[in-house]
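Take a look at this single chain, the form predicted on its own, given in structure tokens.
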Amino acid sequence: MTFKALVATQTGDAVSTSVIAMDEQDLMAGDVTVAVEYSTVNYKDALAVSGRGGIIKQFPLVPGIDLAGTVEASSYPGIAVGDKVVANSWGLSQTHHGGYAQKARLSGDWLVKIPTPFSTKDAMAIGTAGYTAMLSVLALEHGGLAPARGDILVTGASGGVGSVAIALLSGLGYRVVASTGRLEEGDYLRALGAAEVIDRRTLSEPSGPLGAERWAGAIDSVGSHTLANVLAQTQYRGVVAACGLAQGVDLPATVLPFILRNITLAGIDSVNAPQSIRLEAWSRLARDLDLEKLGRTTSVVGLADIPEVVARIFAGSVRGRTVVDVNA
């Protein structure tokens, strides 16, 4: 049986994609076969599809670091035919065919059963971005930041991680400050729960090693000078969760926020997080994420639309989450 897939190929240094018909014999090794219903487009997907960052390690390959669908066949204990499952990261879109196809075969170790009340579409409206946002919230909680401690800053606020982070934090009672380069998205961010919206330019340029203490904690998906400035303006015994690198991989900071203000910098890894952490994150998402707010963040495209979405991601014009209906 054949099925539709978006496949990335490489010629020289150039990466290109096309939607083709694949055969089940082209699927990779695994003990679970999934009829994929939805995937999504994250920043890492944009890097993979465009050939930037060396995300894809072998060609040809089906990109897509996320997928959600229904189990068609399984020899993995605890996962049965008919189960609704989600996969985030692991080797998808790097060394293993990912979610931009109507079928996937992969290890049951990579799968989480989708918790009630989420549908497969909801699971991809969350995707790696939303799952990363939840991991970041857990890191703030682990650091002892209750809502009474003060404001929580979210950088890259109108992106996928930022949008879900704002919805989660506001629902948990935190006062959220949203940093964005698109102030015209202020109404959108406030609808998600942001109490205040600030211009990202106030954080994105080089500055001093310490500034006025402004927020109790932060979720940063930007890195570079932005993260350095976030740390410099975090309150005593604050916590900052670092989960992205949109501005850059460098961190032009000093040790002063750490040794003078006892700041904690918590790194967030969504790719190889152990299954116990994934299960906790998805359980908390099911409990704490407002589905109405999630719907406000979400748009839906087909496989053929992915390259255009990637271009808009790099142009900084994508808001929230983009779900891919692989059957459209």
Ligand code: NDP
Second form
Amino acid sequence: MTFKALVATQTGDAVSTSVIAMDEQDLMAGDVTVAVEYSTVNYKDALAVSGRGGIIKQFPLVPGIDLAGTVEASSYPGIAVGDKVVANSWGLSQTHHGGYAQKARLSGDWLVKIPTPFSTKDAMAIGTAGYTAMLSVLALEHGGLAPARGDILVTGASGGVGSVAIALLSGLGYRVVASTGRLEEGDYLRALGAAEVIDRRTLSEPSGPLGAERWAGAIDSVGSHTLANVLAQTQYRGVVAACGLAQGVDLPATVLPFILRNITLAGIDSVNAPQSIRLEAWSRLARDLDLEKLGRTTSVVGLADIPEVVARIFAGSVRGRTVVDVNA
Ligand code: NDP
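Same protein, the form predicted together with the named molecule this time rather than the form predicted on its own?
Full complex below, order starting with the chain above.
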């Protein structure tokens, strides 16, 4: 029995993709086989599919850092045939075939059972971006933040991490300020729960090491000057979760916000997060994420549409989350 997969191959430095038929012998080692229903296109998937950032470590490979589906076979304790499962990152799309195929075989260690009330499609509407947003919220809470402390800034607001972060934070009672380069998405951001929408250009240029104290906390998926300015504007004992690099990998900041304002900069890594943290994040998503808001963030495409979505991600024109229906 063959199944459909989008496969990335490399010729010289160029990476290209095509949708092909694979069979079970093409699958990699693992103790669980999953009939994949949905995957998604995150920023990291865009990097992988386009050959940027050295994400894929061996070719040919099925990209897709996320997948959700139904277990077809399992010798892994605690995971049974028929379970609905989700995998986020680990080696997917780096050294192991990922989610852009109708079938996957992988380690049971990488799987989380999808919590009620989520469907496999919801799990991919969340995907690594949404799970990273939840990890970021957990980091703010770990730093002691609560809604009464003041405004929380979300940068890269119209993107996947940003959209889910706004929905989560507003649901938890925070006053959320959304920073975006797309002010035309103001209605979308307010519908997710943003109380205020600001132009990202107010944060993206170099400025001084300390500014007026505006934010009790922030979730930043942008990095570079934006993160430096966010740190400079964070209130005494505030917390900033840094999870992304959409503007750049640099951080042209000083130590002054740390030693004069006692702020905390919390790093967020979704790829190698231990299973206990993943389980906590997924159970909090099940409790705190409004499914109606999640639906507003989501559009659905098929495997063959992925290269076009990738081009739109780099053009900055994808809003929210893109789910891939691998059976479409
Ligand atoms: P998206 O492409 O969906 O969103 C990124 C958003 O960043 C864009 O929508 C845009 O928002 C903003 N942006 C884009 N370019 C720039 C720029 N030059 N300057 C300022 N803002 C910009 O990506 P994701 O939400 O999937 O991921 C966001 C970031 O988080 C990425 O860098 C990704 O690599 C990282 N990430 C990290 C993870 C981790 O484990 N640490 C896991 C998941 C993601 P707007 O138009 O509203 O301004």
